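Below, in structure tokens: the form predicted on its own, a single chain.
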Amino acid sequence: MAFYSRVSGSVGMITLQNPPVNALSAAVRQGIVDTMHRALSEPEVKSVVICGQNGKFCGGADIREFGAKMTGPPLVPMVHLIEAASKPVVAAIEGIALGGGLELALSCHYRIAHSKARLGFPEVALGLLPGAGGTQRLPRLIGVPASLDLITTGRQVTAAEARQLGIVDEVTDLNAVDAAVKFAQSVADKSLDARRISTYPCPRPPDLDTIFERAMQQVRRSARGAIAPGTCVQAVHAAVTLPYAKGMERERELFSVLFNSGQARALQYYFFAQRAVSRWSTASGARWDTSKPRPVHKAAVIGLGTMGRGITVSLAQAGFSVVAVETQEKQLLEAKQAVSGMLERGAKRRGVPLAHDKIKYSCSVQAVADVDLVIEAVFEDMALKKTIFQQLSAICKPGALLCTNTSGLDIDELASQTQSPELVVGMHFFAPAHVMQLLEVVYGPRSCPEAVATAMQMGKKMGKVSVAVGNCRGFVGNRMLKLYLEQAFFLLEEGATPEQVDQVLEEFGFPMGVFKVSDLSGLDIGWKVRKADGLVLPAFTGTSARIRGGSRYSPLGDLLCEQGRFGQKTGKGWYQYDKPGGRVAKPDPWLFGFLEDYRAQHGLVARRIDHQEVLERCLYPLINEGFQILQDGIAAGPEDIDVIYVLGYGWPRHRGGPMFYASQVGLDKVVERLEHYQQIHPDVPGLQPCRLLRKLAAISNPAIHKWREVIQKPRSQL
């Protein structure tokens, strides 16, 4: 709703009231229309101020109304009513003016912003474009290049940048509403002819065609198949080439195309999925709303390799006091320098003070005796981690949480080395840890609810999206990834090339294909894990070379590592590079010959593999494993899996995540294709559709938000 009052005798004040961000719900829109009519009809009122309660102007449209029957006044006539008002209307922007909130501000005749306010058009992240004149007014106000930047990227600007661009008229460090009231009084008698943005001519730079051509090329490169950024460019183009009324029609047409697209549905689902994962639950019944996190003031990081450094930076930037421990003197000095550089770059980028004083370095594990929480971040070696957990259990104060940054080792095995196994949880960060947003919080069967709640809250304070997952080999992300990698190797054996597989996956929307990612992270990492699992055997021919434990196995990655081809670090892997450490992947003729020899040696006949098979073979087994994870109770719902895959594994956001994608394809189709491939490859267990997937497919592909009702209460996740 919108509350109306009169201040200073002659100023009508309209206050939006819809916590937490004063979204433009039907009730708020109705309130704005009613109060505007009232302000314009009262002769005592000479000017109007629009503001939002609780220090937030307006966060835009109410996304919960999307897909429902729209009620209340539409947004476009509402903003036109404000712009056409006969009395000056001033927007008092505090906190945020985003999306429809910024369109509301642009319909006002003047805009006053608080210095800490942020403004922007984030619609593109929801698969949409600003649909209430944003694409038509903004270019008229600040020109085409700046408008294209803001609208196609969805980036938010500070009040200072908004002032520089010309979006706002004044910026204040004081109370923005008071400043707006004073300003409204000062312009009460001024003509509004030059203040209605829709009447402005849109600036036409001489190189207009080049600007739009470049903008289209840029969005095609960065959008990776998402249609909204390119559609935003088309809408801004209409502002330059059409009169305002026709431009508004074009904006409406383009908005409608996006609104009804599968991509918009996927992006909006993902928007809510990110919020859903904070309402976590565990297989034993612990929940986000009944589990209280413990206070953490001082944290420690053990091991200052790449991951430990990133975690240290994340903790310091979040305001925690950090004890950073590295027992190797040389490594400690290198880590100090690296962390300092990361903190300096971060402070410069974010415009905040340096957090150097938050970190104390030590060569001794004893230095962690008084911390509230420890994150162990040494390399993936169970014996080493066990030793460290035994030490920590003896050194740390009672009640200190012991966390491990592991990508797949058994949390319970580590917990069993301590006197308080209930205080042990996994905190699986993703590299680089100070940049990547995802954190898998892994609970074992003995982890207490407070420990899970504390790790989840720590992640949030570090700016991460924390997802609670159960304890199993590889947890959620890496457990599913194993199936994806396995199929990619099999496709090479059967006739595909790394370039072909990667091209299909990149066209789907992944930033990098599976083989390019493997070269980037290092082939030797997976090789080490496979060796530890007893999968790497001496070279020999015949079918047994490609079977492990009765199931099909591809030794291709092992054979490449035996040749010293570890990827970018050695200049050769699945691709070749100009030099060790090179970044540009080029097809390698040697690999082509190597694959031919390998197939000949194992009696494999190369066949033509089409685009669709690559996609289905890589993605459907991964999705099937996701259903198995839900069935096992390792993840509480499909949203958890989708958020993990979008944030941690490069799954294209405009496809919602693997589980949402399966719901769009049709679960019956996923089952049918898995069965098809299983008949051809009976020795690949990952192609066998899991029970939960079959069950959901049998009940006519229910909407994804209904899946939880079908997932039976899981047994213990182990």
Ligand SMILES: CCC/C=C/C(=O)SCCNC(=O)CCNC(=O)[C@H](O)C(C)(C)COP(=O)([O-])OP(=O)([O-])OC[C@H]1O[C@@H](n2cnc3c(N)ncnc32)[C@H](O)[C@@H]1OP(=O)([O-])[O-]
Second form
Amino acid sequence: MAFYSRVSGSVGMITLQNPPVNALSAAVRQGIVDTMHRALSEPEVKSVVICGQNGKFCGGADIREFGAKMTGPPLVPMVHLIEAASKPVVAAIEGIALGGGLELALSCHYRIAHSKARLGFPEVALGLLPGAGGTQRLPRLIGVPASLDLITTGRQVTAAEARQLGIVDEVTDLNAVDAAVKFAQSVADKSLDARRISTYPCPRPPDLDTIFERAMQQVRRSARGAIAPGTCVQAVHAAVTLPYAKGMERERELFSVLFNSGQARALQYYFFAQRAVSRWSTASGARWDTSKPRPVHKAAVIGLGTMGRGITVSLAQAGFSVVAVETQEKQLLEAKQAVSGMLERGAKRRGVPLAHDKIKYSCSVQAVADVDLVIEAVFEDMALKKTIFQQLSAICKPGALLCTNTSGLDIDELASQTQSPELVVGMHFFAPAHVMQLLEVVYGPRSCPEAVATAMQMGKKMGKVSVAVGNCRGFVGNRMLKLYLEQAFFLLEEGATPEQVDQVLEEFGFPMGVFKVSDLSGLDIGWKVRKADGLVLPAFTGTSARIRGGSRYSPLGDLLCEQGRFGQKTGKGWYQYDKPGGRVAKPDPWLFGFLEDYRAQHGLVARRIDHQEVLERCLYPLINEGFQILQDGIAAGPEDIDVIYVLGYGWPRHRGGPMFYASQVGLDKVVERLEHYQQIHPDVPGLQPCRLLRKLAAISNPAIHKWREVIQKPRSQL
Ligand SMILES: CCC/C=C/C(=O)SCCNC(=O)CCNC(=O)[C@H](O)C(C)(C)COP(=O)([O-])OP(=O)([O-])OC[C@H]1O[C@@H](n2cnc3c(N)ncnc32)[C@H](O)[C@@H]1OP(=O)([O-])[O-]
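For comparison with the form predicted on its own, produce the structure of the form predicted together with the ligand.
Once more the chain from above appears, this time first in line as the rest of the complex follows.
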């Protein structure tokens, strides 16, 4: 709602009230309309101030209402009512003015912002455009190039930048509402003719066509299939080329196309999913609201390879004192230099003070004796990790949390090396650890709720989105990835090329296809894991070369590694590069010959594989594994899986994540296609729909937010 008061006799004050961000719900819109009419009708009121309760102006349209039937007054007539008012209206912007909130502010005749306020049009991230006149008013106020930048990227600006751009009239360090009231009194008698933005002509730069062409090219490059950014460009174009009223019509048409698109639904689902994962729960019933994190002031990182360095930087930037340990003097020095460089670049980019003095380097593991939490980040070698955990258990003070950065090893096995297995959790960071936003927090069967809560909170403090997952091989992300990789290999055996598979996946919206990513990460990493699992043995020849444990196995990746083709680092992998370390992937004629020889050797006849099959074969087994993970209780809900895939594996955000995508495709269709492929390839693993997927498909494809009701039934019933 919005409530009305009178200040100093002559100022009508409208206060938006809808916690937590004063979003423009039906009740708030109704409140604004009613109180505006009241302010205009009271003769003593000479001017009006609009502000938000609890130091937040307005977070925009109420996203929770998007899926429901529209009630209450629409936004567009509401902003027109404000702009057309005969008394000056001043927006007092504290905290945030985002989306519809900024559109509300732009309909006011003046804007006063607190210096800490942030303003922007984040609609594009929800698959929308600023549809309450934002695309028509902003270019009239600040010009086309700056508007294109803000509207197509969703970038938020500080009050200072907003002042510089001309979005706000004044910035204050004091109370912005008081300042707005004073300001409103000072302009009470002024003419409003020059204050209604919709009446301004839209500036028309001479190189208009070039500006729009460049903007379109830019969004096509960065949007990877998302439709909202390009539609935002079209809406701004209308501001320049059409009169205001016609421009508003065009904005409405374009908004409606976006609003009704599957992409907007996916992005809005994702918005809530990313927030839902902080309300974690574990299979044993521990929960975010009943588990208290332990205080952590000082942390340690053991092992300063690529991952350890990134983790050290993240911890220091988050304000923790860090003890960084690497046992060899030479490696320690190298790591120190690398970490310093990363910190310097980070401080420059983010305009924050350097965090060098937060880190103490040491060659001795004894230096971690007094820390509250240790993150072990040595390479993926269970024996080595076990030794370190035994040492840590003896050295660390009682109550210290022992965490391991691993991408898939058994947390419980490590916990069993310590005196306090309840204090052991996994923290699976993604490379580069100081950049990637995702953290899988892995709880073992013995991890106590406080340990999980502490790791979750640490991730948040480091600016990450932490997702709690159970302990199993590969956890959530890598466990599902395995299925995707395997299918990609099988497709090569059957006649596809790496370029074809990658192209299909890139058209779907992944920044890179599976083979390009493998080349980037290094083919030897998976090879090492497969060797450790006993899958790579020279004895495998003839028919057995393509069978492991009764299922089909493709040794293609192993054969490439045997040739020393480890990907970008060696200049050759699934593609060729101009030099070792080169970045530009080019098809390699050698590989075509290699695949032909391989097929001939194994009696395989290459067939034409179409786009649809590549997509379904790569994605549906991965999705099926996601359902198996839910069935096993490794992830608490589909949102957890989707957030992991969007933030950690490049799944296109405008497709919501693999589980949301499956819900859009239709679970019955996913089951049907998996069964179809299973019939053709009965020996291929991962094609058999799991029980949970079948069960959900059988109860007529319920909406994704209803899945938990089925999952939470005793798993034995599935
Ligand atoms: C014609 C129409 C044209 C207009 C279109 C629009 O305006 S589109 C909209 C354009 N606006 C946007 O896109 C703004 C989107 N919002 C944001 O960017 C951030 O939430 C923030 C910067 C406002 C606050 O960040 P922060 O890190 O301090 O906190 P946090 O992120 O954790 O959120 C706290 C809680 O608030 C909730 N909630 C937030 N916003 C909305 C909303 N609009 N609605 C409903 N709820 C909203 C959020 O779900 C969470 O709830 P929970 O989980 O506690 O139950």
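As the structure is a computational prediction, the values presented were derived from the model and not from experiment. Residue numbers count along the first chain shown, from 1. What we label the rigid core is the largest C-alpha set whose atoms superpose within 1.5 Å from one form to the other.
For Asn701, a C-alpha deviation below 2 angstroms is recorded between the two forms after rigid-core alignment. Summarising the core-aligned comparison between the two forms, the C-alpha atom of Ser10 is found to shift 2.5 Å.
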